[in-house]
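So this first bit is one chain, no partners, the form predicted alone, shown in structure tokens.
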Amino acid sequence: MRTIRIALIGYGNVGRAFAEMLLRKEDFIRNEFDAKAVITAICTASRGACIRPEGIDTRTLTEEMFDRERDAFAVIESGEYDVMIELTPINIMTGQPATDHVRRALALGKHVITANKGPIAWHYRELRDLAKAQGVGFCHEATVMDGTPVYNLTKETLQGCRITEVSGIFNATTNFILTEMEKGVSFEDAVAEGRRQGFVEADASMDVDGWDAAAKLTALMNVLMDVEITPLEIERTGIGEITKADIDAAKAQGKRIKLLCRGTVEKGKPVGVVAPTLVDEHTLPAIMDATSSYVTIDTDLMGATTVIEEPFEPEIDHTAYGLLSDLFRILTDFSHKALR
């Protein structure tokens, strides 16, 4: 039985949920892949790094096990691992330092999984080509719609199709806020409730101003349509200026306001738009409530295919499963390559 060793760069809620899910699926991994998955390194910004080549029991992880003098690059350079999972906070404006983490691990011949949209939104083509040249996997299912299979769908099920457009509701937070406002809740109180439920950050501007949606749209366009575009090139309008009067006026017309995303290619140039949009109340975007989201993929051979992500508790498990499914992909696609 082979052993696949994992280094986690970042260990917040998603990292901990992934580690717990890995334990729950230990028997499945052994029976399905004849493999054992072991976390051998964990790095956090505040605590430093914990490196244990023999494996880390995350159930008994303590502060004393971390070395504050060792950072992410120390783990990437000297840790004993086969797969690096990038889980640091996103920098939508630059994609760093996550891109450098991914770039270095790939250059060292390591498989990489990322839940961080930054590298995909800013440097996807370079990183994809580097992974191919090194003969390693570069997986990123958790970057858009958490673990809902979007990238895998197009790779495995829509083979041979040329993707002409991607569209949908990509940011569940703004969808929640708009839904609450329709109930008469103020914008401020809707944001506060989202924070109370744990899916709105202390600084909600990345969601409210449309940056998160723009980064996801960019990632989808770069991967699925093989273009090169960055979040700064997306025509972006957030929901911060939407008022109760706007909501009421839309309702009077039998419509709702949704933050929609659309990416296509016009005259050979990639074009992406994120903007609040009036939609008829019985259409697909209109019936997406609370933290639901969806993506529609238009193709030349199959027309439109839509994938919907519905609320699930705990929601963090969606993202953790995206990481786990990417690990399964690496175990499948590189079964011929000895890991250890």
Given for the second form:
2 protein chains.
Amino acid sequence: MRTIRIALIGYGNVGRAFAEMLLRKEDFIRNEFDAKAVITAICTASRGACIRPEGIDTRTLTEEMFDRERDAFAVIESGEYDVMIELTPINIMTGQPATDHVRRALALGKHVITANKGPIAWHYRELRDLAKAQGVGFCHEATVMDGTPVYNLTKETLQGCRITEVSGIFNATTNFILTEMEKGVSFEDAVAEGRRQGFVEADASMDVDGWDAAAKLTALMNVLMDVEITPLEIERTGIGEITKADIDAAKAQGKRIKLLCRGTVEKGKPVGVVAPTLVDEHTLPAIMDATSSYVTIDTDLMGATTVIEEPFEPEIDHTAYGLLSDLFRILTDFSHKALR
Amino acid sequence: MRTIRIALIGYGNVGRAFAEMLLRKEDFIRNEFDAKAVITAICTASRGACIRPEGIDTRTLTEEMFDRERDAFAVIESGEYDVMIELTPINIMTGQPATDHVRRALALGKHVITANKGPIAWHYRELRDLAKAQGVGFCHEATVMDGTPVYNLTKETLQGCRITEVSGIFNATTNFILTEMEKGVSFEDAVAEGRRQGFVEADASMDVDGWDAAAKLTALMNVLMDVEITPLEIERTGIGEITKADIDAAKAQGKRIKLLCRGTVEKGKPVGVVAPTLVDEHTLPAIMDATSSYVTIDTDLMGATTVIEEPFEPEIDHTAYGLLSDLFRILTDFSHKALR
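Could you please show the structure of the form predicted in complex with another copy of the chain, as a counterpart to the form predicted alone just displayed?
To see the whole picture, the full complex is given below, headed by that same chain.
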């Protein structure tokens, strides 16, 4: 049986949900991959890091096990892991420090899984090529629509198709706010409700101003359309200026306002747009309520394929599942390579 | 470079579209898989078979190259191929002769791709286990929603999830007829228009009576939910009894009538239902117009994931792409095995 050792760089809600899911799927991993997944390092934002080459039982993890002197780079340089999972908070404007974490782990010949879309939005091509040169996996399914397969769908099931356009609703927070506003709730109350439910950040501006959607669009375009574009190059309009009157006027015309994303290549140049858009009430974007989202992938051979995510439970578990599915991908693709 | 030799059992529109697509993707196959795909046998319904171990150039194929004395089994027994592609017309009531073709090719240690859903609806578990025992591939992506990834989506990207329900609109013909009837077109005229556009069979009853949808639901349940159910066990109601008055009454309530499919497991027993259903106009089934279709897969870990197919071009190419994506899957999964 193989052992795959995991370093978690960041240990918030997603990291903890992932650790729990890993325990729940222990038998599946053994039966399906003849492997045992062990967390050997955890790095937190404020309490330092815990490195245990023999494995950490996350059920009995205590404050005292962390060493405040050790940071993310100490964990990464320790080398006591096969897969680094990048879970630090995103800085959409720079992609840092996540990009440096990913770059260094790949350079050390480690597999990398990232839930942080910064590295994909800013430096995808470089990191992809580095992973390839190192012969390791570089997975990022959880960066768009949580664990809903978007990248893997294209990579594993639409092989040989050329992607001509990606479009959809990528940001759940703004979709939730717009849905609430249609019910008569004020912008402020909708944001407050989203905060209460746990999916609106303390600073909602990254969502409201369209930066999160722009980063996801960038990530999808870089990966699926093989272009090089950054979030700053996206034509971006947020929903901050949308008023109750706008929404009512749309309704009166049998329409709704949705924050749509669309990426194409025009005359060899990548073009990405994020903007509130009037859509007919009987179309796919119009019926995406609350925290649902979708991606449509237009191709040369297969027409349009759309994937919709409808979270049943709080979003957080779905992100953790995205990380788990990436781990399965690495266990599958590198089955020939002794992980330990 | 590997050579992968293909036998086409059936050579109608889909077979010819596949042969053409194979030529178009020659470079891709060489670059991506270090392989050359060669058609070495073609079996037709009425003209017999053509077997050429050195390869058949389908661009210059002539009537004289076929031997009327040879049938599908002569091709299958010849062994002059690595992959058999089953493309004969479906008999939904028996799954034959496709099942016998598939069974024999697998027994001979050949990879099998089927666009014919009969074998999957009637004998999936037996054939899957036979393929596994023989160490060969058994692929069937084109049996539901053409080449839109449904099986591969689940197998490759939702690993570790338990599928609790499959549902959706699986039959394009009935969806087209219902859409036309809403526009005021009569049932008969809608069928005639579908025939003119080439996607309604001479005998429309398999579609209209819900048999095609039932066979697809059976196929999805057998593969994704690991049950054993046949089309005869599906609770099936067609659209033949739907009148203009029904459709108008639905519209007056802000609803539409759609032929929905739903498969679950209740108390350990698989339950499948195909039936015309009243759906609210602002829901996913309601906005599926004309020949669009979708599958929703409910899971334990990832909520609901939905895949939508919207054909841009005539449906036929998408089925051929489904075969091609299955071929890519075999080239990927059996890369370690010398194909020749």
